[in-house]
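Next up: just one chain, as structure tokens, the form predicted on its own.
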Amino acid sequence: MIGFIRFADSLSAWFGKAFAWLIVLMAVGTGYEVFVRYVLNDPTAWALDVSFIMYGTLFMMGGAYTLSRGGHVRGDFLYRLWQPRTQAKLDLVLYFLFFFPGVLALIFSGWKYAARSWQYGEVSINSPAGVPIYQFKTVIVAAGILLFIQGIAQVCRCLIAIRTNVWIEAEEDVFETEDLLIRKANEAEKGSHP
């Protein structure tokens, strides 16, 4: 189970980080649109649609990564006080009652929408540029599959926590700047004292 958890976490992290680069593209695209609109007085017909598509893709493809890192919103004012074993039992029930049915609905309905969109080469109706959006509909299915895989890993985490009363945490891969600076300062301080 731990091998599958690590595989799913790595897969989610790879996709999450790869699609995070869309932030840079969105910033460049928005900057370009602002320049041509206000400096050259020649706005583009495609910038708004493309920024919506990139943001939606970033949001969808980052979902599994966020799940693997425990970053989704939860009301845990009571939950956080419980033992890991109790938390895991509740999580396990909720995964099967709500998470998996929702993700399966996302995959199957997304498949239907994507297939239909690819059939007639759907384009955006929000701008005169007619930006293609059928590829964006495919992201719905891909994000659902990633969430499903990560959900199985979360169930494995629950089963391990029920047995051991300890959560298997995801490997840390992102650090706050302040934490890095404090760590560096502590290492420098330790290095200066014999």
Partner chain sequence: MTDPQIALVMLGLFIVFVFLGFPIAFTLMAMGIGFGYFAYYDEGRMWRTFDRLDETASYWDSWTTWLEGFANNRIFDLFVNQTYTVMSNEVLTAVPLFLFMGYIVERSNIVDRLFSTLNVASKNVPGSMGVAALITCALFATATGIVGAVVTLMGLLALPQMLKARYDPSFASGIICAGGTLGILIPPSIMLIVYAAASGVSIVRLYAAALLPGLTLVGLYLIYVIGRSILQPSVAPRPTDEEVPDVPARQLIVMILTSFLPLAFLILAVLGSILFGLATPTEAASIGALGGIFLAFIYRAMTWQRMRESVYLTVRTTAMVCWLFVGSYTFSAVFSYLGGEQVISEFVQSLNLSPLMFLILAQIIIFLLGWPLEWSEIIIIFVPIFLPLLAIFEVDPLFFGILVALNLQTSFLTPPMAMSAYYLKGIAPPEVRLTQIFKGVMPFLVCVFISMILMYVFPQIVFYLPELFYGR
The other form holds:
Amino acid sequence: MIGFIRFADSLSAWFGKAFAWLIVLMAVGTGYEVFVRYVLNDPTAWALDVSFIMYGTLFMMGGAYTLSRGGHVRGDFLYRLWQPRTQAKLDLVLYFLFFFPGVLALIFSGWKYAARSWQYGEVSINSPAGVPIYQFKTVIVAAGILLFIQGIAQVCRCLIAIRTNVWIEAEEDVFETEDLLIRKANEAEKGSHP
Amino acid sequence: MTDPQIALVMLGLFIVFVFLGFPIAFTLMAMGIGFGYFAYYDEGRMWRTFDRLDETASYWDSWTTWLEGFANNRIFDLFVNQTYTVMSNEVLTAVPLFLFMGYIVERSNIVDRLFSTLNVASKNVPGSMGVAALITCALFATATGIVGAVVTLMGLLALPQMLKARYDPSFASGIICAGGTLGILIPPSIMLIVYAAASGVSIVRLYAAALLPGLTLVGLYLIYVIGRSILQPSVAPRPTDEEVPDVPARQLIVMILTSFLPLAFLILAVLGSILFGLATPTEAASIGALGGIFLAFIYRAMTWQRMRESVYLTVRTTAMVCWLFVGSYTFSAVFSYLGGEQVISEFVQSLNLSPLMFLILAQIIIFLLGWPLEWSEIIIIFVPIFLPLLAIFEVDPLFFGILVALNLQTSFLTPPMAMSAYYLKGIAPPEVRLTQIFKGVMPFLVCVFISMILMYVFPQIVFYLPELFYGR
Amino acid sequence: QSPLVVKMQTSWPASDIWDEFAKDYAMRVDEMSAGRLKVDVLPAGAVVGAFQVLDAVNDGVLDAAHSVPVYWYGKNKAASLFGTGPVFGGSATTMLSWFYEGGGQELYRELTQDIMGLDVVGYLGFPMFAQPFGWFKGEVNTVADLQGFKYRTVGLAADLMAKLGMSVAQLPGGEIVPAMERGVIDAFEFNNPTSDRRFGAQDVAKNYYLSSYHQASESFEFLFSRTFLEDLEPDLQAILKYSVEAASTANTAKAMKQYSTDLAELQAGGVNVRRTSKEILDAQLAAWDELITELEQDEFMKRTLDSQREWVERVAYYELMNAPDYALAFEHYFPGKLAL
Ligand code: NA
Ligand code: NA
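Let's see the other form, the form predicted in complex with the partner chain, since the form predicted on its own is already up.
What follows is the entire complex, opening with the chain shown before.
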């Protein structure tokens, strides 16, 4: 089970991080649009379409990665007072009731939705450039599949936590500044009071 | 039960389920899908194929056909449709770019330079370190807009210096907590983008409208800090020359030029290009992000590691915010399909409130929601419930948005979910107690309320700039 | 017996006059069915976004929609031929008649049901008045005056204006006014004096040019989920269908009243209302020529355009030859007002 959790965590992280780099492309691409508009007086027709396609792909493909790192916000002011075991029992039920129905809909209804778009060869109506969006609609299915795999890993986490009363954390790669500093401060404190 | 009553049950159940602590994006999604399944339930249509199966169909065939019928509910199509609507939302494209800019600026060592310069420059003002900390917070918060980062960085940097200079711990921590949350109000703020996406108010107008209220709030904070330092000098003693050295004017100018100006220039470039219509917020955000990278290079703070961190944190925070939208768009589509909006607006109309009473009631509800929840949930989920009511009471959604933005400053400062205070407690020396932090924050909460009253009495504070820039 | 509710979402905000137009339709259905049907008109965004109504009706997420075909031209460019295609010399009424009597409806059915495989039934109604060339800060008399302008429009009109030498900007409706004020765009068109005035066009530009060939023959599209419609009793199906025709007349009357009133209000408020110059109109036709050649690469679009040309050649010939010179009579009774 732990093996599968590690596999799902790294799969989600790999896709999440790979698509995260779209932010750099997005900044450069949008910056390019500003440049050609003001300096060359020759705006592109595709900048708007390309920027929302990158934004949408980025956050959809980052969903599972965020889930694996506990990044989706919870109304946790009661939750965090509970034992991991209690948290896990509740989470386990809610993954089945709340999480999987929607994620399966992303995969199956999303497939129907994207397939129709492929069939039309659908393009964005925002500009005369006719930027294709069928591939973008397919992102819904891909994000659903990643979330599904990560969801199974989360269920495994719950099962383990119910048995051991300890959550299996994902291997952390990056920290918010505040978390990093708080962690450092705690370590320093531990060091000074052995 | 009628459909609108069911919509109210849906809303009520959601509020209960939030406290179960499951990720809110998925809770919303589940509520939308669950109640939507009911709203779109159509036995004949869903199980049409199953009903036509003949007697000889195998057990397996009839089971899978039944299952297909079960999944043949239109809510799943609606859900996918709403997901795509969030994915193609033009306003939200600015969110990852501003976050990226924030994470870059956070990692560019800019804040310590800024604080030490301001510390020297304001030395002769009463409560000088508090003033320097507040202004640093305001500027830095403007550039990053990420509350946690500002509070912790300033908590590590300014708090120890202030405590060493014998500042009252409560007073000092209040300054940092309140100052650190300014970034969600002062443009370019992510919160205002999210409000624009939720309400349909022009983001450009919102930015123009938030500028003076933001400065008013900073002004009130400064008045409180300086005033209290004059009236009660013991809470903020003048730093000794050892703590804050006297610097010759020429050197001070160099310090200002190298620390203060580049950041100020970056902020002005981003804000200015938006307000003067040279660029859309998305374009300005990309300029800001590129500018931030440039600045970090100049300060020799840009490493490969920091770049990667910024990129990965951007995707995580963007996913957090935007998946909330995915959930809430589905939730609210079903809510209005069932007629929930209608019944709420009829109920509120039946109360015969005056516009002022309505405004006060709405703000009290939002303030109370700010205790257990954070701004993102409140704006994305609850504010849309108020929006259709604004027309009835002739409240401008722009004005309402600014009041909400001010009000939500408090959501970081009020227990039990007082994130600012927790961040500070996390890095403060152990002798600073949480109760001291809360006590220090109280006067700043009062400032927030005063600023809201000022907005109501002098609405021109909100409307002056948008009308000046964009007319009407 | 409680009424069967028809969930109909529009592609317009509740503040637009077109929301009233959709409610004209709803009222007719309610009354004619003696309360057996109730059309619940929802504004854009209530269930799905303005551009998502075709998907939603096809999936049965909505029972019906009140929209325009150009909003789904990203799925198939032929959509724009049902309302915002080339102007061969017929008015919107000419083209709406093509839809009902000239073979348009069958072509529309073929496109939506056979080619795109959609589960929808659509009717067109309310022949809209030709859409103005739009709002400009200064005077524009020649094609040269337009060069380098950033202009906001949608659909095939975007291709058309690009061929006139303008760069076409794509902005959401709510951003037009601030973007205009600050120079992100220099000019724009939206739809009609009432809608334009309601979102504040007159605050950012003072020259309003009427008469244009970019969108001169559009109509509303009434979309129904096919399974929903076919499950209804025949008389209710008929009510939903023929109420489109009834609403068409009601909308036309209301548009005449309201659009003309708002045009007068705009003029009273200092807006210069002018006619687009012949040179620019000629250039638009030349641009359509180029576009038509491109569009006719597609077999279905070729067939549709042939059908439209054939209809217009005969019908508009009759209309134009037969029409008395209305301007002459107007000039006779209200001398000096017209500036054609
Ligand atoms: Na709180
Ligand atoms: Na138009």
